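Shown here is one chain on its own, the form predicted alone, set out as structure tokens.
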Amino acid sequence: MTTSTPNPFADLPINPSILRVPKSATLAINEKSKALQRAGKRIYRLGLGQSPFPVPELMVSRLQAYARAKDYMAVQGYLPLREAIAGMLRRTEGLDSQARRILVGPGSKELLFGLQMALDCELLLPAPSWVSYEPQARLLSRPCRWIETRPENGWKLTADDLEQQARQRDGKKRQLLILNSPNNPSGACYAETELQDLAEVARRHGILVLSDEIYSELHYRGEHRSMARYYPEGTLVSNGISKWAGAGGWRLGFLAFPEGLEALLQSMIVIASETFTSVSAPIQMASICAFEDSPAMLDYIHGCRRIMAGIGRDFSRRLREGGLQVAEPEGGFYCLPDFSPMADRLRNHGIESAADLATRLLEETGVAGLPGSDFGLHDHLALRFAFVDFDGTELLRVARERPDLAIDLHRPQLQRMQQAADRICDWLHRL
């Protein structure tokens, strides 16, 4: 008869920050999706905001060409990248942007957490923001204040919000706030006049902007506006090739540092010099193409804009006419329905909360989704669906080639996302 060993290491202690937070929302749907479809249930995989679109040619060529690199790049990194993203803001944004005040590194991400880690700051987040946002405060315990938004304001933070926030600032603890346009998960973006406004608030206050900007290029218009263009003193941008580029698993992104935060620059570089030492050279070498003004590349984005506008106006208008309250985004993925007028309906169901709802609606109509209590919207029964699932090759390759044509709905490769629209919709009336 054999005896177990007890395990020596069963009590290990475990940072209870990190106990307190709970796996990233965007990737569990992923994995439980995923896990649904090899059980055999028919899923709409609407939960992750991954790009459709494949990586730009030119991106893979030089992908290719560079894969033999190998050396460790720069911490800061490889000076002809930040070259070009300086470039690129100065271009688009008209910034003052200089290749010595960008940081690379394996995706915003990691560099939003460098950017939390590094600072001293109380966390300012609109309600609703990116799901990753407040996690990272917790796992730092840093402080973190949510300010609340309307959806008759496309849930869009508005200068008497911020205002009013900055007023009840506790102490002398400098504040962080971090906006994000086009916004994920409502689909949103701002306005010259609100981002005017905005700065006009935070510079009063001393308030640093983080500026989020990695779906800039998806402005379905071509008209996104930096923070930065209005508060160049007290904004960093953040960006990378996750969404515009479709290249999520190349894990790239960058922070553009204003003049004058120079030393907050070199915390953070030490941050990265004891992390992540440094981006793949090849990944590095191949992406600075991204950042260049090339016709290749503008017709790449140009293309997937024109598809996700489509998309985005469809799909939002298929629920509009099952009875949700939604509005009709503006750039990026998402779209973010409101079901709150619908809570006593489905309060007797059994649905009380917003996670209740996105549970019960992925295993009965196999259409994932996230709950807006992952976003910091605790007071509204809203879902984020992203509508990105289908493969967009094909529908880049009729977009490019007839860039007169509007985007024809009832092609095959959209099937999937009426379908999951009209599931959301009938699946409401059969309560």
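Given the structure is predicted, the values throughout are model-derived calculations rather than measurements. Just so we're on the same page, rigid core means the largest C-alpha set that superposes within 1.5 Å between forms. Positions refer to the first chain, counted from 1. First, how it differs from the form predicted in complex with another copy of the chain.
Here E31 counts as shifted, since its C-alpha moves by at least 2 Å between the two forms after the core is aligned.
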The other form holds:
Number of protein chains: 2
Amino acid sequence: MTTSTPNPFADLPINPSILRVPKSATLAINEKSKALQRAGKRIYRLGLGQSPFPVPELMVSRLQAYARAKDYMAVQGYLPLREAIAGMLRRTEGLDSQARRILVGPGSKELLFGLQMALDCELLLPAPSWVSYEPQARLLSRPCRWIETRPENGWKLTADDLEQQARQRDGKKRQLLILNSPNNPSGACYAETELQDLAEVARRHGILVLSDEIYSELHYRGEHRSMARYYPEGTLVSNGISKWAGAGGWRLGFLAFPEGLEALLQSMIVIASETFTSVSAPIQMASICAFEDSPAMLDYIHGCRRIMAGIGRDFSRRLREGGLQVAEPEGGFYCLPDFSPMADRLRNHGIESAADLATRLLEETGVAGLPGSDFGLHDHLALRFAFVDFDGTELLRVARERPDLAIDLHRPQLQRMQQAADRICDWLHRL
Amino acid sequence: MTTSTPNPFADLPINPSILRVPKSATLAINEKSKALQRAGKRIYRLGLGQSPFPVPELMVSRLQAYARAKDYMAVQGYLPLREAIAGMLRRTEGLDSQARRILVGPGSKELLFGLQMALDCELLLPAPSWVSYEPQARLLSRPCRWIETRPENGWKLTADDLEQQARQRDGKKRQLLILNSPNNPSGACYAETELQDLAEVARRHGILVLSDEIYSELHYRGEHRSMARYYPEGTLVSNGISKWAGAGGWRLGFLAFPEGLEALLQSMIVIASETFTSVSAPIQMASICAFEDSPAMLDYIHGCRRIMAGIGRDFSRRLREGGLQVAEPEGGFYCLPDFSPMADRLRNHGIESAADLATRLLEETGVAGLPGSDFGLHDHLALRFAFVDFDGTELLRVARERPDLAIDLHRPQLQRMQQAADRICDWLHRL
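Switch from the form predicted alone to the form predicted in complex with another copy of the chain and print that structure.
Shown next: the complete complex, the earlier chain at its head.
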């Protein structure tokens, strides 16, 4: 069945855009983690940003109930699901959302790709930004412009930063800005006034905004604000069940379109119908309840928030005490400590880049973090830590049973997180 | 929350490739069907090619058991699933398949899109071919060349046809041929000798073949032959659970790569990781058993085959008796009658094209079929009928209980199919 002649497809013409997507350091770190683990080394998995919590039982029982669902769903998404999503955006953000302006996809990443495919725009990204926005632009040969931010204000894009790039811009292309709050990788959340100021600049320059709100319900104080509140006519909201409903592996996300962008929505439906077709029917039907207003979902979300807030506060404090520059996260799973205050000592230790730093820290302490350079941050020795290496099922159970319980790194369920913080600090101390 | 100023995004630059994808007549037929149905008219739904059978209970119970699965799976696909898929290809086709050369996606359509994105090739399509291959090429600005076939040999591509196009070709691009057997829209299956002859031409001209085998297990005699048997070094096999496992709405397909095309596989993994990420974890875990050798799956598949073979034989015979040129289908859900023998009478009735034919037939008989022109067939007045408008759950139960039972259109469960055939024939008679 095999041929022994020379491979006739050795010169197969691969799309050059794909070859321009750099191998991510993240992948290398993940592979090195696995190899070290196989070699018997204890690894603290602060690399991958997966929710530590289980899928809510409500969703699990719905998936079981709908396991026989087999029909192809509407390309745009199952109507009762789109209605639940629009309902949530109206309820939590006061947006003018309608089911007919929601598009459901197998993860918001697929939808962001479709958006960049549908639009012929220049992409604007604050540095740092999540690892997939820019590679998507490369795959689609779309231009991308990074906007520098500063650690002093939690790596947030300011209205001045945005205004400045708009003045400098030479191209004629429309611009698409991706904002992400609560933020991956920094843990920062944009405040109302910050969003208002950004909205004003975006409106003045006709910049379209994709507001990636995938961590929205994990704002620790429950004070997430959607950019669409302040810039309704120019904001697309993306969100899904991957983070605040613990269901990353289920693959379901959505995009909410403002009125007036129907042509864009229709173009994305064309792309959807020629690619993923529709999202898995049992998954769509089981996910409706995630967006509905129920005591069970609220209780789950409040429990997750409380736990992540406690860990984020303690973990970032420990790193600060260890000499790093790091803001206390306000939402989500991440913090982004800047090791630059120790740059000299790190250089003496042979560490010149964030990629070096991630590799050496992993080798010498077992703590896996991701280099800030994978997030577009090249001038700082920063690492992103996902503080999720604990048994979320157990801790969530405990937290829900005892609403008064303080969540700190001394809890027995958080031993690995505490050890990770200790190891990082000890390592820094010994440098 | 809304703005009353003129829409600042009215001139948003939509990717022109999307605008070049024509609205399909299929969509129009579906919309018209729904409108007629709402108006109280009885509609025979022979348009949409969805399996009439339930998802096998084995898969349903696995989905229920794995409903808590929440981790992001490996981009390439869950290893035990890839092993089961490779095992099936070895078992049923004798191919040299390995899990490391399988890529799992949310439907094979998404993977075919990724393949066309990853490759810079000219697409070769026999006319007729399934409705999405060419629009995908348009979305990606890939050239596409149609190769004419003839109704006399069941609309199958011959080695001579392929040889002729290869001699005429002027371009320098590599060519990617998509073959589909059992075929949508014609119901034809390629025989061993036909595939051998095609393989010889493909090999001589270095043509890469995508063999879409999504209906493989629905070859009525169980004699499906994969093109990869005869052209292992140049054939990618695509397949999934949508058709022969009744789970179109679950969204799971795969591509099997030959040895020597690892660079292409790696490129597609890059695309996958920046788009769909991985297929839904519960769906992947529940689908493993579809590919395994079990009495329950075999029994299910044999039941489906028997039913579809009986309906296909009777339905196509009725249409032939009614004056149409149509081959008896050998596998899958479809037949493609050619109305050209009645072209004069149809023209007198105001019908000039297959799209006219589909519309008028629907309006005047309630039978929904799809115009052959949506499948690239422009010189013939052909319609594709999906003979699936019956209760597959009930009929499958009856067929499994009584292995001796003859399946023909007189069975009470097939009343709608029989009425559809009657209505078409009566309409033709009255023309």
